[in-house]
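Next up is one chain by itself, shown in structure tokens, the form predicted on its own.
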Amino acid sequence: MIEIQDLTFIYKDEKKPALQDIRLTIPEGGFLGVIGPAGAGKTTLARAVSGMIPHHYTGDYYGSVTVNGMDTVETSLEDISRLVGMVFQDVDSQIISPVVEDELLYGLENFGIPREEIPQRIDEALQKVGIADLRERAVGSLSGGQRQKVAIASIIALRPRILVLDEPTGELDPRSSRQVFSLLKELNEEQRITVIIIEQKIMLLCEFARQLAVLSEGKIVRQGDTRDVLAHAEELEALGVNCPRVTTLSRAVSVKTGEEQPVCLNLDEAEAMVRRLIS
């Protein structure tokens, strides 16, 4: 569904490429986590997939990004946005309405959704994100985490085929963060919505994402299945990427015992490994 070929992008008035020679294929129904140190180019990659580059952010652009057969350079941002929904890292720059319900309504009306469908879409999106009780609240009265949920709900209500999320749980507590990831998993598995997510909560990300792409200095330095990428934990940590503690544990056990242990992605796998060693 998404094909990126030899993408290099340099922001206007900048000399150093924000992205360089990016090659990445994301199939329909994929769930990709994007990780890397600060300044690695993660947000720029999200902007390129969503079409904001080159339509909103200008600069020197080389290579191509194709989304569902559409070249993002040749296709209008409006047409891309009907397929790709993006949740920004700075949600305050995304929310424009004073009331929660109006924020969801604004996007639906702009997309020409039939009026008889709108109430149901709003109800479903608010329920899925867990903010039905905020429907009539003023956006200005909400916490940062609540505003993030509003931004996510407004995109989900549009029912895009691709979701691009830039650190969507940055303002959320652990319980709400897991709720968001569980929702993304449900949309991915039940509706085959393609999910691309940039996230600093690495353990939570690795529990849900099936593939990872690691960026450093604008380049993809490693990509593949999550477990395969985390098998190179030393390389990732040298780049400034923190690996899940359970992954660090499985690596330490391998060194200590002299027996290669499977890379652990979550607490259940780590517990199973420890029980197996004890027995």
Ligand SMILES: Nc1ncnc2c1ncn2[C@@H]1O[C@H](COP(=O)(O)OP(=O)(O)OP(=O)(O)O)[C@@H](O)[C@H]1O
Contents of the next structure:
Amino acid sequence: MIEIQDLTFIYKDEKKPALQDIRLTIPEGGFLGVIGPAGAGKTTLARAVSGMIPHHYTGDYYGSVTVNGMDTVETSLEDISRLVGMVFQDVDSQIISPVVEDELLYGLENFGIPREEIPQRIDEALQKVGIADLRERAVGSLSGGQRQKVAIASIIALRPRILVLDEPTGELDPRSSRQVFSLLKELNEEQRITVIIIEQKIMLLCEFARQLAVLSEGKIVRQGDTRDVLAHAEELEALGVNCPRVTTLSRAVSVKTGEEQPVCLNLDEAEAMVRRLIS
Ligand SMILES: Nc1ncnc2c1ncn2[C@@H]1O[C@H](COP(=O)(O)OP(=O)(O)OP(=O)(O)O)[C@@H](O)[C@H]1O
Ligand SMILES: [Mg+2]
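Could I see the form predicted in complex with this ligand next, after the form predicted on its own?
Below is the entire complex, every chain and molecule, led by the chain shown above.
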């Protein structure tokens, strides 16, 4: 479980808090989507959960973040990283090895994973992300999307209990993006791995995330079950957060018919609504 209590953080030499009075609880096995406009503090929140704040990024820090009972201020970054794996928004600052396989190997060796276990871990992670064929490729020869998949595979190979992903599909096409979400769903459902994902592809996110947190100017302006948060579509749009078109559709139908429609989260639900209306 992750518990964030009254967290306020101001980066060193900055005046404005990047995060302010954040209160958020993410249960073990949760699947949380984080949304909000540019500069809202999404990445900063990810850094706070993964311990990079305050260990790597310093500044004024108030409140607390505890991960499975460990206060991130009092726990070393190494210990936190055994529990929390993070895929950076900027994958190129994450990948340090020149060859794909070595990138996975590096992390596993660093974690002291027994030698005999390593090849299987690498195989499995590459396969899960669908890049077994890239194993011996030079990282420099890969596309942005492929590098994003390498970063995801290298974190998954470490088998963290909590996964924090900062816009992991930014460079991926719709099909690969869906594959990433399907993998996260599998890890979440079969191994109860907690997933926290920052994502711009709102339709995809809302299909998979059970909970949403909406950030704006460093504050959480709304949090709760995905459907409940999306019921406030106008508020989100006003903040500059797009809502899935199926959600906009169910809102529009509610307004037009004067009859409150349940918020639609995916195409199947939208289709069912339309069928109900025309029958
Ligand atoms: N390393 C840093 N040093 C100083 N200020 C920073 C640093 N990183 C982020 N900030 C500032 O903190 C605020 C929140 O930034 P953050 O990157 O968390 O937002 P974001 O929601 O992830 O934005 P984006 O959608 O562009 O990724 C911004 O005002 C940003 O300029
Ligand atoms: Mg960001």
